[in-house]
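In the form predicted on its own, a lone chain appears below as structure tokens.
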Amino acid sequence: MSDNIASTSTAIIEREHSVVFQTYRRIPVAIDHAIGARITDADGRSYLDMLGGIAVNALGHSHPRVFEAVEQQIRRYMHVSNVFYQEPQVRLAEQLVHASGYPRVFFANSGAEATDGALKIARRFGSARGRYDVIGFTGGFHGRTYAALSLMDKPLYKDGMGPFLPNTLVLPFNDVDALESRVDENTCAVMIEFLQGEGGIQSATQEFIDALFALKQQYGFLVIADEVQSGIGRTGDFFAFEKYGVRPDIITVAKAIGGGLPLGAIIATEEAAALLDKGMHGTTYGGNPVACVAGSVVVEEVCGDLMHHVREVGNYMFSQLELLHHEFPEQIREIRGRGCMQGVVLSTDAAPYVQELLTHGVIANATAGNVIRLVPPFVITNDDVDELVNALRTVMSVSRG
């Protein structure tokens, strides 16, 4: 490791501090390159990436098929707008229709944009029926736009930024009594993460989902499934909601779908999609052809053997983390999640543990205060899991000592 390389890394951080909005709590690593589940910094140090670009890099970094598809598309054209028909969009939409069983797709640039579009559909649905209330849940995260923030409860994201959208409210997650007492004939939509990411890898209970869909049957509102973080195979199913045996009206996806490029989508029933007429909703960049060809590779790989691998490596990771839980019961309360979306719930603040993991060459992050979030690329191996668990064991031992 040369002093010149080390000083270059430090210089990048210092330059960023002088010119960029200071809105991110960045990991103090300046990236040089990344391949598979490994990130190498400007000092030449390698890290095991258990964050995956915050659940984005499903196929890992620098996947050769993504590179090939992107390069070929760039040489044809990069952007022409949604004024034109584009085969890359059509192909990816066909793949999503086939994988999801839903008939219609709208492309956006991000999960937040998909949230906004889904809520516009919901309000269109409600306005024709004289109902306007949209419900979200505590612990939920749907993006940083005003529509998304209106359905979230975290003060850090909302303080001093109101007022938010009218006729929106946030109910306690997994609280059946609160749900049944507040949902009524004025409800036009409910938005829910079946497996919360920012909320600490917290799963909806079957009882809660059963109650929600019983109320849907009674009052006829729309259910919007936020699968931005949990979808596209991350849990071992294409969508997290599949485990519950229900069928939402609208699904929002992003993150993994773009293979590392900005891409989001709304997937919907024919009835929900028909609520938006020509010209009522749109985007200049959404469904960019370069992102769409990357997305086609992701869906093809995920729907091939990769989703099976996610289940297998996810089961192995859960079992090994459970052993660690039994080894350190005072520090670890619980292991949550499934597939490549798991959380180590601690009895104290998770941030210091995440910082210590970094010194042992493992990248993760803290969420919901006391949860170490693990959303790695789907291509991780059992050996990678062992490396993670060994690093966690070392960090837990030092903390306990």
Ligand SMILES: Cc1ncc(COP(=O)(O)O)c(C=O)c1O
Second form
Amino acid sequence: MSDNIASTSTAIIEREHSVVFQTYRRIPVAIDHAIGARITDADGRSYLDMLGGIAVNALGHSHPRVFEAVEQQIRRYMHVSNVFYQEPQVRLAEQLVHASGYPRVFFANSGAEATDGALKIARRFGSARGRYDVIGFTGGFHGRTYAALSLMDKPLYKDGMGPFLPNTLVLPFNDVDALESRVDENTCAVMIEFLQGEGGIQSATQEFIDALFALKQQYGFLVIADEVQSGIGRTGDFFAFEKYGVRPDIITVAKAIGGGLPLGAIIATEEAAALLDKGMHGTTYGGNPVACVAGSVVVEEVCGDLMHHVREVGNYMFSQLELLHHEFPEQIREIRGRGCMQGVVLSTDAAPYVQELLTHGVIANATAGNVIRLVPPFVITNDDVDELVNALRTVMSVSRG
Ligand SMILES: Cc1ncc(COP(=O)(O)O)c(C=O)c1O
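Now show me the form predicted together with the named molecule, since the one above was the form predicted on its own.
Once more the chain from above appears, this time first in line as the rest of the complex follows.
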């Protein structure tokens, strides 16, 4: 590696520090290129990517089919606006309808926008019935807009930014008593991640979901499943909620659905979709045709053999991480999650471990304080898992001293 090349990352990082809002705690890696589950930095160093663009790059980086679809679409048109009918949007909507079993799709640009749109549907539903309370849960993450923040509890994201939306409240996750004591005839909607990502790869308990849907039956509010991180096959099911045997009214997706391009969607029942009349909701870029053709490849691959692979490689990863848990019981408290969405729960802060992992060529991130989050591309192999586990073993051994 020449000195000239070696200085490239540092130079980019310094330039960023001088001109960009300093809102991100970035990993100190400036990217040169990425293929599959590998990222190469501007200094020529290669990393195993167990973060996948924070649960975005389901097919891995630079997937040839995504690349080809995007290139072909760009040659036809890149943007024409939602005043026109566009085959790429219709096709992806049809695929999502087929994969989800829900009849309607609205395209947005991001997860937060999908959250916002879903809440507008909820408020329309509630205002026609004189009920306004919308409920979120501790540890939940729904995006950075005011509607999303109003349903979240983490002080870092909210401090000094209030007031937030009225008639919103955040209840303790997995607390059946709190749920039963606060949900009533004023509740218009509940938004929930069945498998929390940012909250530390934390699953809702079956008991909690059963209680939620019993209350839904009693009071008739809407349930919105936030599948932005957990959806589109990441857990080995198309949606994380599937294993609970329930049917939410509205589902939000983003991240994986765009194949690396910005895209989000609201997937809904006919009744929920009908609450937004013509002109009531919209976006200039949502359902951009280039993002939609990339999304079509993602859904096709996921609904082909890939979801099966996610289950297999996910089971292998879980079993290998469990072995590591037994080797380092003082440092590792628990392994959580499934498929390509797992967390190594530590007894202490995860950030130093993540930093050390980086020096061993593995990219992951720390979330919820003490959790190493693993949300890799679905195309990772058992060999990649072995590489991750070996790097973790080295880091654990060194830190045990
Ligand atoms: C569960 C969940 N919902 C919503 C969002 C917001 O998505 P975006 O960052 O695309 O606005 C995220 C982002 O991390 C998420 O994990």
